[in-house]
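Listed next as structure tokens is one chain, alone, in the form predicted alone.
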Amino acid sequence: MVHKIVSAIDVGTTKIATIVADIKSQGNIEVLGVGVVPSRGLHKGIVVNMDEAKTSIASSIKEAQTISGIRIDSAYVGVTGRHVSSINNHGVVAIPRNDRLVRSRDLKRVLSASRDLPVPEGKKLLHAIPRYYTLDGEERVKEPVGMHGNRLDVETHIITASVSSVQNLVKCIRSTGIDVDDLILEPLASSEAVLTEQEREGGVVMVDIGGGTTDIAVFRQGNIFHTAIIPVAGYQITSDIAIGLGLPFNIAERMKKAYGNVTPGMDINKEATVSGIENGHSASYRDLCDIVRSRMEELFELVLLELPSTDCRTLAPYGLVLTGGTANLEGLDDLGKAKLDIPVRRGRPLSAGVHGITDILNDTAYATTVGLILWQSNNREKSAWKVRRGGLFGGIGNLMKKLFHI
């Protein structure tokens, strides 16, 4: 890959982030512009108000274009929400030719066989990611093309999503004049930004705690093993603070970010109070932290229920990587260690090879934003979702833009 300008849009429940980057080569990415605005019209990762969502997305795109000086025609888009589900499936084909040589078309056949499973009504295949191949009983073959054998098997991670939810998201983005290059499951994108190859090989759980959803991805032996989406995250914590302490939602959100502490066993002064950022609101520091800690303990319990095994030490010897905006809560890594009994670290998205306008991105809240660009840079699997362009008139519209700079 040589010198390619790409854009990505992270459509979250609390923020919309658009990024423009120049992929000069794999491992050499210059961020040219970032546009971040508050999100409107989304709930738990799903569009619930088309007009509000469109306005937020358009504002984010405009800001990224202004900073980068580049017009965005299309973008990679993240997908999340409770409507997403996953399963590991198996496919097998024979190599019928006399030379028994595995060719590219055999890989296509075996992947097609692994995708041949019943999909619930209203859902459609989003990703079909090959985890590893087996050739004549020899497991963990990563590149079977060019090898000889009689039987080729594949283990594939299948991800499905709601047709209507994805269509509404795509419609919102296209209504701003932007085409969708591809759709990427958000925990897969986030993992590109915060996990090391060593962690992927050894076994790791990544938990991206955003505003509306908590996204989970488990990697083993270098491959994706399990994904899940929990429709509980930072928004629910703020809501409980607002209700429990009698605060306006926006004040509760600011107090959570400024003072929330979930450190296990922390001795909190009962008399200490925290003041709101505006309108003179105040609350008990202990009550605030008790609410935040209780909700995060419950969230870790939900994460455990979504994992394919409760034996976390065996499942993920390299531990838990926390990312997403809510991962910034003080003491969250210590609480994670106490609840899951495995090593825990925070995952910040910036890595070697990413440079340019990156100040704002050096935060767990932007793991998905950066990861969407890295997914493309690292030549990961394209989604199985057929994202059709805007048709004849959409194509003409894009051509007019390029010719007349409109």
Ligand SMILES: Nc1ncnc2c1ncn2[C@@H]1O[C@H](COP(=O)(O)OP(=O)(O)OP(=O)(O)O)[C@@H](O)[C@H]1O
The other form holds:
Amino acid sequence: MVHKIVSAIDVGTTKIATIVADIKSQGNIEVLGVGVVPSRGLHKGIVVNMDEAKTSIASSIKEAQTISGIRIDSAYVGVTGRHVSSINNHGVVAIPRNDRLVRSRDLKRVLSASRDLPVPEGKKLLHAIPRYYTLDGEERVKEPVGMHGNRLDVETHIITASVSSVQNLVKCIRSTGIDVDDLILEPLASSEAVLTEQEREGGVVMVDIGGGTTDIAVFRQGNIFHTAIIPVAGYQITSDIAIGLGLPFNIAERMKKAYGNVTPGMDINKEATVSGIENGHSASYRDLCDIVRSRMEELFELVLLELPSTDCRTLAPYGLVLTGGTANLEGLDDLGKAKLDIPVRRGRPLSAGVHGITDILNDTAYATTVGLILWQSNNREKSAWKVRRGGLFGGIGNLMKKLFHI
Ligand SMILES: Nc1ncnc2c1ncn2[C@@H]1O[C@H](COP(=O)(O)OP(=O)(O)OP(=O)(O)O)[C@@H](O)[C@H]1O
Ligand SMILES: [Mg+2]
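Go ahead and give the structure of the form predicted in complex with the named molecule, now that the form predicted alone is out.
Next comes the full complex, and the chain you just saw is listed first.
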């Protein structure tokens, strides 16, 4: 792969993170700048107020530009939200010619056969990722082109998303004068940053618990097997603490981060209290932890319901990898192990090949941000969305920028 500079915007419910990186070669990435600002105008992963979202996105981009010294013209963007759904579908074609040689046009035909399924009104195909091919009954062929056979089958992971939700997101980004290079489903991006090849091969569940959504991806035999989005995450925990303990939201948020502990069976002194950083707010430590733990228990139950099988040991012998900002919660790994009965580890997004201005990225909250760049460096599938670039308005905007250096 040729060296290239790419940017990505992780439009999260609580923060917007823009990253500029130089992909020097596969697995060798220099981060040139990161701009992180609090997010406004988003709810449960989707844009609900275009003006507010646009302002936050623009300031995150500006910060990344200032730090990197690079002008961002376009970026890869993550998609999440409960409007996303996924299914595995099958396609089959005959190889009609005498030589029975599989050519790239046969691959195209079989992929298009596997994509041919009814998409609900208002939804569109976001990804169609081939999982594996079968040639004349020979399973798990990775590269069928150039091989001989009569019948080619493909298993494809199909992801659909709401046209209006995605259009609003794209519109917000483009209104800041930036083109969208491509869209990537967030759990796919996060997985890219936190999973090892061995885990994907052996079977693993990746759960990214953010502020507004919990993004799930299951990998088996090296390929994506299942994706799902639950519209519940850290924001709802804080909101429950605020209501349950009669605290302002920002104090509840600080207390959750500073004192929240969900270790199962933890014995907490009934009298212990915790205090807010300011304004003299205080609460019972036990009450605080009880609220956070019961919310997280519920969340793991929702995760179990979203998995294709409740037998996690068979589905994912390599265990559960927790990431996203909420994965910072103390004791969450032990709680996850107790609930899903598989090994649990936290997935930090920084791998050996990512260097440069990375200090801020060494937190589980940045799995999607880093993953959006890794998705490109690892040459993963382009989305099926076909985002419109430039256009009359965008074209003129970019020309003006070039002429007037704005
Ligand atoms: N130490 C901590 N303990 C508990 N929760 C934490 C901690 N640190 C961060 N969080 C929570 O993580 C959440 C933010 O995570 P993240 O940055 O991954 O979300 P996001 O990308 O903005 O949102 P989403 O991906 O859901 O749209 C917040 O709810 C925050 O309270
Ligand atoms: Mg996120």
